[in-house]
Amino acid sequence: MQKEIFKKILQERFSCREFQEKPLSKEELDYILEAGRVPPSSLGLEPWKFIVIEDSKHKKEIAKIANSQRHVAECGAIIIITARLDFGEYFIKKLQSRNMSQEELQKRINLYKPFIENMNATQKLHYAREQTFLALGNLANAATALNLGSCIIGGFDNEALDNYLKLDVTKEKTSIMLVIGHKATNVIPQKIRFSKEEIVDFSKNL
């Protein structure tokens, strides 16, 4: 039963570009954001934050930054995912919050601390941004579970959006956006995907 429910979510999610003029309920938004809060992340660092935009004025202004995509302005809410660059400041505290022995804790600190401290600014952004897509998948699928539409928005001016949101770019930068809302139609477009044989290789000799 659970497998079928999950399969249905995967099959029914699509890039929705037509939304009803209807706000999301607090319960709907809370459900989606909770799904975005719990995915796995490298070293358990969760290097992301979510900025939720619901009012019409700001949605229209952000739509302009996103190449004037109409559905960005007309959706129920925009979830902007930022990549945290300050994970080096809290990673030890995160490790300490886990139930592990002092020996194991010190072992992980010794292993991870040089890895994190040796990253330059570009590497930190790349590393954190990769993790944000794990949260993004959960957010999008959670919207589908509620029979809401969603569309992943990568076509925008990151620097302009960073400035618009007044972000401290030494600590976080915009990564990706998800627009969500009540669908204007329940017609689900046909999914066109590569076959399993084209993307999966069990026989490669390494």
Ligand SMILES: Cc1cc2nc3c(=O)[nH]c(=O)nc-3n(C[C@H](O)[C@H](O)[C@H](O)COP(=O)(O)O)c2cc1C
Given for the second form:
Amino acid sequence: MQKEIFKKILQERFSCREFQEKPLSKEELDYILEAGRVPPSSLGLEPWKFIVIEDSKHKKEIAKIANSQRHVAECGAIIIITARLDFGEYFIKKLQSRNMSQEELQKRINLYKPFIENMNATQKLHYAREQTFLALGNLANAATALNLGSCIIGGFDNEALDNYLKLDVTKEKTSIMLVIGHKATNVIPQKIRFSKEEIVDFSKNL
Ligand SMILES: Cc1cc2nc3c(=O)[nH]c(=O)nc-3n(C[C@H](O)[C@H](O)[C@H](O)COP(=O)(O)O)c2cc1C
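Switch from the form predicted on its own to the form predicted together with this ligand and give that structure.
Full assembly next; the chain just shown is listed first.
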């Protein structure tokens, strides 16, 4: 049963670009954000945050930063995922919150500290940003589970959005957005994808 539900969600998610003019309920947003909170992350650092924009003025202003994409202005809510760059400041605390012996804790600190401290700013952004996409997938699938439409928005000016949101860019930078709303129609477009044969290789000659 569970596997059928999961498959249905994967098949029914599509990039929705026509929304009804209707906000999301608090319960809907909570459900979606909870899915964004729980993905796996490297060293358990959860290097992401979520900024939720629901009011029409700010949605329109963000749409302008996103190449004037109409669905960004017309959705019910925008969730902007930021990539955290400040994990060096909290990683010890985060490790301490997990259940392990002092000895194990110290071992992990000794192992991770140089890895984290040797990253330059670009490497930190790359490391955090790739992980935000795990949260992104969860958010989009959670929206589908509620029969809501969603569309990933990568077409925007990151620097302009960082400025607009007044982010402290030493601590976080915008990564990717998801716009969510009530779908204007119930038609699910056909999925156009490569076949398994084209993308899966079981017979690599090594
Ligand atoms: C990283 C990324 C960035 C994207 N940026 C945009 C965007 O700026 N605007 C948009 O309308 N769709 C955007 N999309 C949605 C893709 O166009 C869409 O996922 C793809 O065409 C497959 O269609 P489907 O999502 O309906 O299955 C983006 C998707 C991804 C994964």
